[in-house]
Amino acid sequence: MIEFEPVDLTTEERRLQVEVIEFLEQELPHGTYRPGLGFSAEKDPAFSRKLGERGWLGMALPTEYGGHDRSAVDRFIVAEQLLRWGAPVGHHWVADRQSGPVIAKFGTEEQKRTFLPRICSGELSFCIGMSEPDSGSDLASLSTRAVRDGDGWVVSGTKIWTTMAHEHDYVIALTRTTPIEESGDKRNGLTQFIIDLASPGLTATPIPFIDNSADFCEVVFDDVYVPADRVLGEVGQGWAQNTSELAYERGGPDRWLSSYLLVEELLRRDGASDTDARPSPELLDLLGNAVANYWVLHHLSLSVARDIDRGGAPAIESSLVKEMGTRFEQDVVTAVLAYLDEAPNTLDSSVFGHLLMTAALTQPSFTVRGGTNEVLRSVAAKGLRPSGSSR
């Protein structure tokens, strides 16, 4: 059964929200930087280190490993404001969102002490090694394999859509360590590895996207040697670990805020500057629909964070938030384009012009990255299935 408990922020959590906004107003005043759309923002290690210095990375990780023993809700508050601001979060985003928590949950003591303090300081960056060229949305059909070789493992295969693999430090890769014919189920016999992206035999090649960016990469493992102490969790338990990891990836504000700044800049451009004037009815309709949906998704996503703080594993709820959120992100872009009734102008160098062009070109990817809508609906449907039902 899918449940979203009604929640709100406490007084102390609202203080944190104000603190983050004040920091961003001072660090990134409007008009002094080029904002990004959601978590696909620029990579700025120096900015990430400033967040680390303030204790805003690794917030929910244990203090003994450089974290701050704060809640998932606290992390949600910081992340929401960073995304709303279009801040350059590209360096630390994946490491803070999921690599750190998954290492804290499944890693060895040595792995925790090696990686977590440097994630919390904003020093290390990570990417996700899940998708493969021939697997589509069926992640369990992956073919990248890891074979024992003395005291370590040799990894061979290809991952794709691995964001910023050509610039990040490590990838957590899901591999097959037991052939399907031996494991009996394609979800069995999978293992996660923490792999240095500078390893001999590993090649990360950027893939040009329609908007001329090249953040996505193809990562080829050509007999890459991985020491045994870089196995994450238990050999053969990669599918269960990966499923747990997706709760961090899918339920956060990054799945419904990608086009938020586009609406904010539209309001700056077309909103009334004279108190006696009013925006057009068309703009008011667009804003009303957007704000109502943002508020609903905010509370659903916040509910997921509260559940994580209670020790829950809201994989189904996270999938539903992601499915609803990414469709909404696309709907916002469609609504803005319909309101303007004109194609984006490639010569418009304003902040709004830049965001509009980027949003129009990348909009189709919103419902694909992090799991397609069809797969997410299947996950949610399983949560609605009555107990004991075989249908």
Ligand SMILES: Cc1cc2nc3c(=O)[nH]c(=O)nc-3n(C[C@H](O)[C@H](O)[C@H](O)COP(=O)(O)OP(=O)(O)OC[C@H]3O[C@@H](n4cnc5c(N)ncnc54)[C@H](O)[C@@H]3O)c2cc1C
The other form holds:
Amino acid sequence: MIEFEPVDLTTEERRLQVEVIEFLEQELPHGTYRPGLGFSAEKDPAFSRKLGERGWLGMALPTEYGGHDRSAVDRFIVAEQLLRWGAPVGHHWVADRQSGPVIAKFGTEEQKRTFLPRICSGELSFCIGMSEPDSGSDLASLSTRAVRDGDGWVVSGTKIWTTMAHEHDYVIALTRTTPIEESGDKRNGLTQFIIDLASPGLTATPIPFIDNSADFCEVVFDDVYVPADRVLGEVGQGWAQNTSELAYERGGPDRWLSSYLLVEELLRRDGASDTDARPSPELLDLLGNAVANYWVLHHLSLSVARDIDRGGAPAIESSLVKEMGTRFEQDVVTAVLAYLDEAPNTLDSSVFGHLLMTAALTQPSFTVRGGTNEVLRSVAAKGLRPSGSSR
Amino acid sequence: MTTTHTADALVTETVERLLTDLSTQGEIEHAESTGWSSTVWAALAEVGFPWVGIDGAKGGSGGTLYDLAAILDAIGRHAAPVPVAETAMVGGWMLAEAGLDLPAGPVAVAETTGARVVDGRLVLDAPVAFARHADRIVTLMPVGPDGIHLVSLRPDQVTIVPGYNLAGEARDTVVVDAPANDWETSQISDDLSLSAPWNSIRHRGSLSRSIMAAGALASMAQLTVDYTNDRRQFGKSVASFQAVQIHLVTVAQCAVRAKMAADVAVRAFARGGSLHEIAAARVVVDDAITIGTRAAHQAHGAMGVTREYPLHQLTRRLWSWRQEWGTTKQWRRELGSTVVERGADELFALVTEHPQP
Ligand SMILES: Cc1cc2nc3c(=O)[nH]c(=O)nc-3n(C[C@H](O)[C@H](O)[C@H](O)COP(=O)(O)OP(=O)(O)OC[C@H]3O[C@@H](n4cnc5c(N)ncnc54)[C@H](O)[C@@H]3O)c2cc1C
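Since we've got the form predicted on its own here, give me the form predicted together with the named molecule too.
Once more the chain from above appears, this time first in line as the rest of the complex follows.
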């Protein structure tokens, strides 16, 4: 059976926890910013740069490229506190979580020197260019093509749901460089590219989101020229590289904290100790349930990070955690809505009201983005082996 | 890294070997006629396991809470019908702490702060696990003007009305025959309020159930994977159907959640930390029991609800343990109250603070 080892934090790790909290209390005092829901919070490049100055971006990347040679657990600790705060992490989140690590792992020396220091400083922002109109869960069926052209490549096709493509700097795009008819298996013949979103021929158009925000985009590549030195990793090895990228994308604290602030703000609103009224049993039920689940998800998800630091490849474990974590994020929204006597109102501009409205509308996406729960269950099921068979 | 949080390998291996040999499907079935397995108890008692975690100087076997947790985890995994939690985790520990005699046999604990008088006799107002097999039945009672006492009753001082939980384990009603001045008692120190010793006992009892349930859920998850891989329908193993895989993933998630919750709660408790982890563990574990047993049974089809196949030996225990040493609702509200007391600014600390090694 799958096992998760409980984690003890070292003294340094505890200190880091405290440092991040102190930093946030100073930089983002309550009432001075609009807290957001998890990693789809606001974006603020100036805030990202401050984090970079503190050494809290690209933490696990090598120091020679501007990183800090720290651990996945350290990154987890910082990420967790930022999410709890509802801090404006939108600018750097993807770059810090996955683009940086993937470039560090598969990039050329020149790519590492070009991109990593500026990811670690909070300057550069990245997007994920995987999904296409006809290829969602069945990602390997994708059809965006990259064809050799002299020294470089020409990319044509359409990516979709590309979060922040209209505002960010680069996209790591998975493309087909060998047609399926020639590659045999659809997972062969795929290649990743680092593409400048300002390239001629590239158009990113926001797709209005359910709450009327505009974050994810359709990205059309109309014969976009990409220099040869922007191939990421090996030509034809895109599928394996992309799979390893997904491991960074799953299992972290952003997969169970999306609706956390709703609970904290509800407690701030209804749990005030200055009133004589005893908290209602409904409130106690909601809080007891929520905290018990956050607590165990914290420990499970932290255990995945520790495993990564020990050289493990916890793909199964992170799928298990993401699947239950995102379902729980939705359960929290449902529980809060059921508890309240009033319906969410889109004109309510209080912190709680705004979070509630956003969560009520956007919660279906929690179990879709980053791989649907159905797909995650299939991944996890592969790790559930009968007794006697080895993993 | 510190190794203070792990059980002695010899304890882990020994309990595993003993229970694999003795807590068999047949023995567990047989135990339902008497409400326990004297065979399994005798084997565990011979190596001192029912007194692990109790100070050697006070008559126990010594060892750590981690050793005891490993034993209770194995008891859960093997569905062993024996009062080890009752003896080592709660009753025997209470006697030893109070300086009263630790008997050679099991100690049962009345999960109650009170008793009621019926026809002039004292009836403990909650069922007592394994009372009929115990050498002593202990409870806390207000006695006389000087406060709360730990009361230790001998079998000849009580009448037992037999009862059983859903798993066929003895859960008896105890009527106290002996007059109060014949009881062996020990006054709980004056500086403790009525609720404090009870609170500590209640938490120990609840933690024992979380540990055992996590063990049983782990076995249940593996059993379900094994069965669905063996069982073939439509020309292939049913585990290859995506709809069945959802059940397998659900049971596995329930097992890992429960195990993590129990492990962290044990660490927090062993390190003298706060008690809210024990409440949180029960909320997580009870939910895992409800969801996990449903998925496991569904994946087994009709075979799961027969007496011939061992799934029921795990699931009936899980359903029973879920309602012992406090209900989910009580623990959830208790945790909720802690959250309200700590306030919104401290909410995330409750989630992320770790028991100090
Ligand atoms: C808010 C948000 C942001 C996103 N940001 C990005 C981004 O930045 N970059 C990017 O590349 N993508 C992004 N995505 C896309 C996301 O990765 C896809 O939505 C996801 O992979 C599912 O693909 P799909 O939406 O096409 O659903 P489909 O694949 O069409 O699935 C429809 C339904 O069928 C089920 N299904 C499909 N295949 C199977 C199967 N084999 N077994 C069982 N069930 C199956 C699915 O689970 C789902 O319930 C984002 C999505 C959202 C909601």
